[in-house]
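In structure tokens, one chain follows: the form predicted alone.
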Amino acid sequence: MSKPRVLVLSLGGTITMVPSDSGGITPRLGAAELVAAVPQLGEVAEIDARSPLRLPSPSLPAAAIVDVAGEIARAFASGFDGAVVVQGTDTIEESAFLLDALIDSDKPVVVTGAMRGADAPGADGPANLLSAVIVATSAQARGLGTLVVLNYDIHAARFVQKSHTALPSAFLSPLAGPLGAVIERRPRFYVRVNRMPALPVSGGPPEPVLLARIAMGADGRLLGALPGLGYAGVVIEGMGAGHVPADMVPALAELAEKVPVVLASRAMTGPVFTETYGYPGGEIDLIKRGLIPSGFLSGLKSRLLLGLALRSGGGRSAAVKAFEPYQ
């Protein structure tokens, strides 16, 4: 039998990385180079391997994700199994998020990475991406949207953050915990997920979106300003269930009136609420005076499904329409 064929694209991240003459670990592996590393790959898939960045996380632009999401859609059309993104950890929740929003169909997507250099003794990027080819081409993976595979964890993308800044198990998924791990080289799911609404690739990059953590005294005074910065909208997180200083409120209603406005939570999960807090810079205060509610999505996710319903003109009708699904 023919083995499947997989896309690894790799972005640069920490699994690229090795010393640099100038002190300290830089990316400078290409996609080819992780591949050969790993001889049980050819085991398991036939690999395409592309490095169409190298770059560390931090400084990935969202629109290179919409251009990889891009590349993998028609790898699929042209008869490609499964995709596997390589790239830093610091981002990869929000690349994996943008992926799931943006890939319309049921071929598993698999963003992986590392939290060590390739020189480190004990690197777990092999491991990682063996582990992450692995369940980019099992049946059973098929129709969970985009994955995150690290330390052996099967994540949701919509669920996954990055918890620690040193750690090998880094990467938890604190709502709803993981789909399930990687044992004895087969993918084991314990939970299934429904796949969500994707949203066009051939929208572009994401709108302008600022998002801004609400602290104990927060009083808004920058928040009027926002529209005239070019900001297509903003992602507020609050306190709690999504709850800000009764002094931010009237600034809050102002800019919900000019650009849509996301209320979020600066909590590490749980939903935003919806119909419990009555008092001024409550949740029902704020949705009355037309902040859209994230659900269960982070301030950072929301940040960029806010950009992506903002794109070719969508207004506040576009963004509701978007976070429903995650209420």
Ligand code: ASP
Second form
Amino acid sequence: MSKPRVLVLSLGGTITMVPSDSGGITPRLGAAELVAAVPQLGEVAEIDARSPLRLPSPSLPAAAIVDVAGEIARAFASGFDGAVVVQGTDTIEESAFLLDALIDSDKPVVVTGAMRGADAPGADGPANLLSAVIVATSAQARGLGTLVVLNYDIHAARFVQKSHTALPSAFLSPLAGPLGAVIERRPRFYVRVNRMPALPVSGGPPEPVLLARIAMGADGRLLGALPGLGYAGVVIEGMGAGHVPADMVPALAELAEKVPVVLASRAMTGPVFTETYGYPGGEIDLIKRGLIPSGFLSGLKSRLLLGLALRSGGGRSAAVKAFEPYQ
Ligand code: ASP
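So that was the form predicted alone. Now I'd like the form predicted together with the ligand, please.
Entire complex below, previous chain first.
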């Protein structure tokens, strides 16, 4: 019987890093070397290994992930059964969310990486790559949207967050938990989610959106300058269920008249409220003044969704529509 065909696209990250002459580890390995280091992959899938980039993930532009989404869409159209994207863990929660928002297919798309360098004792890259390919070939992984697989855990892109700087168990889905785990080389799904509606890949990279985290005593004096700096939208990471200091409200209201402003929370997780707190700077006040609640999306993910929604020039109504499924 022929094996499933899986596209493995490597973009860099710690999983590809080995010591460099200039000190420290840097991204040097490509997808073919990563795949060759895990002979068990040959038992699972027929792999096409490609290395479009070799970057540390803090330097990955969102535009590159939109290109990756296009490459995966073409691969699916030409008969591939699943896709694995390998990249740095620092921005996995963002890349995976972008792919989730852009890929219009039930075929599995899995993002993975590693917390330890390729030549570190106990390197986690090989096990993570094997788990990712196993999930990418699984019929049960179809229709769940983009998944993130590390440390045997299977997370939905919409929930996953990097929650530690060092541990192989750094990835958590604090709102809903992981969907399942890879155990005895088989994905076990305990929870299922629906695929979210896809936005067009052909629309290009997200528009520039600023993410602003609101701290005690913040006064918002920078907010008025943002549209002039070229920001098409702003995401506010408010306190708790979506709150800001009262002093900041006039500047925020003025900003929301110029560009779409989304209200997320700086809390680790949980939805933004819409109908509880009635004080100035509370969520009822801010929503009345035009801010769009992010639902359960984190500030990082909200920033990308707003940037994608604003590509077509649809303005505030396109933004409201894009956030509806996440409320
Ligand atoms: N620490 C990162 C990683 O785990 C580096 C990066 O994101 O590229 O891959």
